[in-house]
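As a starting point, one isolated chain is supplied in C-alpha cells, in the form predicted on its own.
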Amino acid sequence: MTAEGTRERDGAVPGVAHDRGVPPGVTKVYDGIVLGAGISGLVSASVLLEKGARTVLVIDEYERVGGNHLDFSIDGYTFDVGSLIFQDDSPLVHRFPELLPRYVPVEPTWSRLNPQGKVTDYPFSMKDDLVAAGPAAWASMAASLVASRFRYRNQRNARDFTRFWVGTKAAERTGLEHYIERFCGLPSEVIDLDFARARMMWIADNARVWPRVTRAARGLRKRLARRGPEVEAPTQRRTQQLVRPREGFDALYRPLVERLESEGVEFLLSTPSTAIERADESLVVRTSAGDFSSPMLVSTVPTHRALALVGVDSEPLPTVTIISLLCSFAGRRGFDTSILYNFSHDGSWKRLTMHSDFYGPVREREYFCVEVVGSGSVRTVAEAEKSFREHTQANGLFHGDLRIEGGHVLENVYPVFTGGSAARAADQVALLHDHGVTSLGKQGGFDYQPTARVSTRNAEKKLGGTVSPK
C-alpha cells in the first residue's frame, strides 16, 4: 500500500507526511525506510511503527534478517558465525516477545587457554595466574603492578589501560595483551582508550581484589553482628542464558518478521540501495529493484557505504573482519566447557563455541565454530584453518579426528577505535544527519555494541521510542 489516500493519525511521525502522493519515477512512498535488517534495523522499524508510521520498508542486501546473526548448515550441523548467546531479560525479547519461545535454553561455560598451555579460568585464575607462578614471580609482579599505577596514570590507550590496572609483568604473564591484540587485529598501543574504557572495564573490576575482600569482611561482621534469627534476603531473580533455535536464525525471526509485516512493515531482501537522492521533503532510495521514496530514512550500515550512497567519498572507518572456521571433531578436545577463549602468546584464533554442547552431537561427532580476527599475517579461511591446527596441536587440544567443514570471512563485524576514529566516526554520521539520514547501530553508528541487549536499547534512545527496561 503507498501512502497515497491514507489519513492521518494521533502519535504520526513529526515529519512524515501520510497523505503525499507518489514523485515521479518512485515506486512507491512508505512513511519510513530502514537501511539494514540487523538487530537495529529491525528495532528501528518497530519503533516508526510505535511513533506512528504506517508503511515501512526495511531494504538490506542480505537474503535473510538479522544481519551479522549468520549460521550456516552444512551435513547436518548448523553452525553459527561468533558466538551468540541471549538472556531471557533483554530488551529485545521485551519489545519482541514472541522471540521467546524460539530460544532454546542452555548453560554456558567459559574458560581460557593460558600462555602456560593450561586451560584455566576465564578470565584469570588466582591459581593458575599467580599462585602457579611461585614467590619470586610474585614479587616480580607486585612491584610490576606498582611501578605500572605510576608510569600509566595518564593513560593513553588500550595497553597504557591494561598495565595500569594488572601491571606489566602480570599482563604478560596472563596473556591479556596479547588476547586484546588478537581481539582487534591491532597493537593494542594504537587501540584508543575510550574503546578499552567501554569494552574491558572487566579488566580493572577483576583487579579490584582488595575492595571485595573489605566488602565480604564487613558484610561477615554484620552478619556476625546481627541480633535474634537471621532473615534471608529476598532471591534476585536469575538470567537464563539463550541461544537460537537448532534449525538456525530463520526459525527464531520469522516470527517476529510476521509480526512486523502484519503491521505496515515489509522486506526488501537480496536487494542492495545504490543511491539515496532528495526530492523535496522526501529522501529517494534507488535499487535495482525499483526506487521508493520516505521523509524519514534511517541507515544500519556502515557510515562510509551510507555516504558513498549519497555521493560522498569518504574513508571506511576501521572495523575487525571475522574469518569463521566451521569445524567438526572426534576425539579428545582436551577441555570441557562450551566456550574457550584464547589468552596464550601465539595463535591466530581468539574464541571458540561448542555448538555441539547446546544442540547435541550429529553421528557421534562434535561441532563448534573457530573465530579467527582477519590481520596482516591471516586473511583467508586456509591461512586460518593452518594456524588453529598447528596452535591446538602443540597445546594438546583437540587429539583426533579434526575437520573444517566450511568457512565464511565477515567483514565489518565491530568497529574499533584507534586514534582520531571516534572523532572522524562522529563527523560521518553528523555529514548523513546533514543529508536527511539518521545513522544509528553498531556499523551506522560506529557504535560498540557487544549485545542485542545494547544494540536494542541504543536504536530506541536515538529514535526517541519507548525504552525497554534493562
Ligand SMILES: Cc1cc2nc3c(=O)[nH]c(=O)nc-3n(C[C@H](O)[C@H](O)[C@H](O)COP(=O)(O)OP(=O)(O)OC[C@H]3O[C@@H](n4cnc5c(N)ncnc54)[C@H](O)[C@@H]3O)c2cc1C
Contents of the next structure:
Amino acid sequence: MTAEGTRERDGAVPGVAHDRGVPPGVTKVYDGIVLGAGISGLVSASVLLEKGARTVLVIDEYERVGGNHLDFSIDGYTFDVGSLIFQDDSPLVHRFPELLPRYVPVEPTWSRLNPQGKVTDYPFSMKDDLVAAGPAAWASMAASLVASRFRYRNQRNARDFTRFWVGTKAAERTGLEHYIERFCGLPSEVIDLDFARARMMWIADNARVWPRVTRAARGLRKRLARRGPEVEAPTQRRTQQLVRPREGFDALYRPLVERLESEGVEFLLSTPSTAIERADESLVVRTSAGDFSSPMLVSTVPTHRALALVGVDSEPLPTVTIISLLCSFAGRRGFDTSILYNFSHDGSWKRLTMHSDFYGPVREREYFCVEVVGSGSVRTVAEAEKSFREHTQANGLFHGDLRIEGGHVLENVYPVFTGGSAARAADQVALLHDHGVTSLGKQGGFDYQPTARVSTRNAEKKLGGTVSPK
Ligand SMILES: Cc1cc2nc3c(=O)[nH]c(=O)nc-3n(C[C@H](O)[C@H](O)[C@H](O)COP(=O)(O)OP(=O)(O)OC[C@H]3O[C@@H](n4cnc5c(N)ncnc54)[C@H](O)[C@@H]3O)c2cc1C
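Please show me the structure of the same protein in the form predicted together with the named molecule, now that we have looked at it in the form predicted on its own.
Okay, now the whole complex, with that chain kicking things off.
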C-alpha cells in the first residue's frame, strides 16, 4: 500500500510536513524507518506515529511480523518456539488493544524437576529442597550459607551471586547453578554479575529472611483480624494469562498490522537490508526492493548486523541459540503442570511447555515444545532429541509413546552477559548512534527482555513516546 504522505519518486505528495523531496537514487522518503518487525519494531513504528511521523517503513528479513514469536503447525499440532505466555494487563495490549480478543485465556501452572529427581514447586520448594533434606543436610546448608556470605561478599559473576544468596550447598541441592548453566549455555562462573543482577534478583528476593518474616507476620495479622467483625477486603484484579490463538501468531498480529497500515506504516517483509548510508540530514537504507530514505532510523536487529550495514566491522555479541523439539505424546505424564523446568544436574533441556494443555489434544495425543540451549555436545536437533529422551526416561517423565514431530534451531534468542559483553554492546549502540541510528530492543539493545511487556516499555522510553502503565 502507499500511505498518504509518502513521497514517491514519481508523483511526490505535495503539502506534506517535513517534505524534503526525493533525493536522486532514492525510491521513497519516509518520516521514519524501522529495521525489524518484532515486538520492538512494531512498538517503535507506533511510537514514531504518535510522535508525529505520517509515514513509516518497517523492513524485515522474515516473511512475517512478530520477530521471534514463532509458531509451527505440524499434522494438526500447533507448537510455539519456546514458552510464550502473555498477560491481559501488558503494556503491549495497552498500546495495541485489538490484540486482546484474539488471545486464548489460559491457566498455566509451573513446576520443576529438582536434582533429587522429584517434580516439585518452581522456583523453590521449602518442603522438597530443604525440609526433606534432613537435619544433617540442614546443618551443612546453614553452615555453608554463613561461610558463603563471607566468601562471596565481593561477587564477580553469577556463580558468586547465587552462592552468596543461598549458600554453596543449597545452590547445589536446589539445582540453581545447573539451571543457570542450562539457561546461558555457559558455566555460571563465566556469566557476568550484570546478568545475575538483571535477571536473577528473584533468588535474592527468595533468600532474604527479613521480608519473609514480615510477610508471614502480615498474613497472621490479617488472619487474626478476620476473626473480628467481617470487613470487606478490597478485591485486587487478577492478571489473566494468555496464549496466541490456535491459528498462530499471524492471526494475532494481523489486526495490529492493519491498524498500523491504516495510520501510515508500510511493511517491507522478506527483504534483507544491504547498506545504510548518510545523505545530508537523512539516512538511506538500501535493499533489494529499493532504497529508502528517512531522517529517523530505528534498528531492532542485532548490533553487529546494523554496524555491518553502516560499513563498520564488529564482533557479534554472544547470544543463546535455542533448539526446539516439537513433540507429541500418548501415555502417562510424570508431572501435571503445563510448564516444567529442568533444574536437575543432567540433561541439556531447559524447559518444556504442554501446548495441548492450552489448545486441547489432537487425535488423543498431547503435544509440547522442549527448549534446549545449543552448547557443548548438543548443537543439532538429533543431539537434543537423544539427550532429552535419555534424561526424561531416567526421570520417569513420559511413560508411553513419545514422538518428535519436528525441530527448529533459532539463533540470537537472548543475549548472554559474559566477558563484559554488556559494555561492548553499549559501545556498539553508541557507535550506531554516532551514525544516526537509534538501536534498541532485545537484539538491537542487547537487552534481556523476558516479556513483550518489557520490550514495549523499553521501546516507548527509548523513543520518548507515552510509556504504557506497567
Ligand atoms: C527465552 C525467551 C522467552 C520469552 N518468553 C516470553 C513470554 O512468555 N511472553 C512474552 O511476552 N515475551 C516473551 N519473550 C520476550 C519476547 O520474545 C520479546 O518481547 C521479543 O522477542 C523482543 O522482540 P524484539 O523485537 O526486540 O526482537 P526479535 O523478536 O528478535 O525481532 C527482531 C527482528 O529483526 C529481524 N532482523 C534481524 N536481522 C535483520 C536485518 N538485518 N534486517 C532486517 N530485519 C532483521 C528479525 O527477523 C526479527 O524479526 C521471551 C523471550 C525470550 C528470549
